[in-house]
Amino acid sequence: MRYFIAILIFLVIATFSITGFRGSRSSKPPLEMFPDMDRQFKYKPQAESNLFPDGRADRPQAPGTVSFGSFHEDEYFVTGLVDGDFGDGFPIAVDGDLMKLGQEKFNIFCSVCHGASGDGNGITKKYGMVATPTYHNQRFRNMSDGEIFNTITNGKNNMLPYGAKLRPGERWAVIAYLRALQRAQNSRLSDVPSENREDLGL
């Protein structure tokens, strides 16, 4: 029995010595019983190699072949060009879940800067930033739909730029809430088909 108690201590001992007490704090790396390939061979982007001929850890894109998710057949839909220049309309289908989706991701990332109503009066405008437009003044409302989206993609001035945090379809939703906006805030009672007008209690 004497011999197991001094085996036991000497095993703490020894334990504590390598490996330290729990929480205490060592400048020296810590000791990696399993690594889990946590350390592993690899090469960092631009970096040197000699498996290749060229001598590259980064190899060229394989011809004819495009990255993932991103081959769309209507380029207006990703772009918001046709042959170059800002096209108008939409691509999609507006109905109401796109009209829902556009406000939901409006209110989301558009009205704290241009606002609630699209009228430029955003929160941010109270921490300096009062150069933000109104959506309603005659130029952005004939600002082509294509324009608005490439715009949304590609941030302008100090806008920036939101084609990582919205996709395509929720652009073309924005814009479609952002239309009804600017038709509900230059509006005519004769813009209302007659059987609607009573829900406006008129």
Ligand code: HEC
The other form holds:
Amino acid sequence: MRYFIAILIFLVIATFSITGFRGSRSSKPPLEMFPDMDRQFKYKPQAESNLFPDGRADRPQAPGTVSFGSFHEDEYFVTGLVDGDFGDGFPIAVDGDLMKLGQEKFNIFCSVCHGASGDGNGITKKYGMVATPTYHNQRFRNMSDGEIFNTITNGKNNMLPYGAKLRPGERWAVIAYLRALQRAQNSRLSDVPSENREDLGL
Ligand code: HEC
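With the form predicted on its own in hand, show me what the form predicted in complex with the named molecule looks like.
What follows is the entire complex, opening with the chain shown before.
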């Protein structure tokens, strides 16, 4: 008898839990055991507020401040421009660490289209992105660093901007690596320091 009651209770619970409340609609808010922080006071964008004299919840930037992460004294470092024209040269020291960073970011963000060696034959060519140029021609070798910085930041024609994905320092690192790729495809033996020439196996 005891078993019978236990099994009966189990069956009743099982039947109700499987079929019981399925699909039934209710206009009442669901039961919340743990509301966490689902509902809280907040302003929605562009909402009104009577806390501020002008009635707006959105606050204008306080005079003399810049938004977090956007301040840099060096205009060239963040724009690639010097007095409105593309500048040339690196605003930060180019060393092994920067090159490593540039290589990593280039392989993540650029090589899909421009190819690991910068020859324009990335994987996307197979899928119809045929307009990707090679970096290994005179126009690209002569292109100023500032212009490349600007292309990475703002994109160009079919190329999307990477300003939001790469921070300014990372963009300069990518340019340093891009320059290394160019030199790797267009150099003379005299460019290699004499003590490293043996490494080439020549
Ligand atoms: C989705 C594919 C794609 C990716 C990813 C991409 N590019 Fe490009 N890139 C292009 C195409 C296509 C062009 C040619 C744009 C045009 O029509 O001038 C181009 C052009 C360029 C140019 C030359 C612009 C000029 O003035 O002619 C540079 C420099 C360049 N890319 C650098 C980069 C760098 C650096 C990255 C990585 C941060 C990158 N690209 C990522 C497709 C891509």
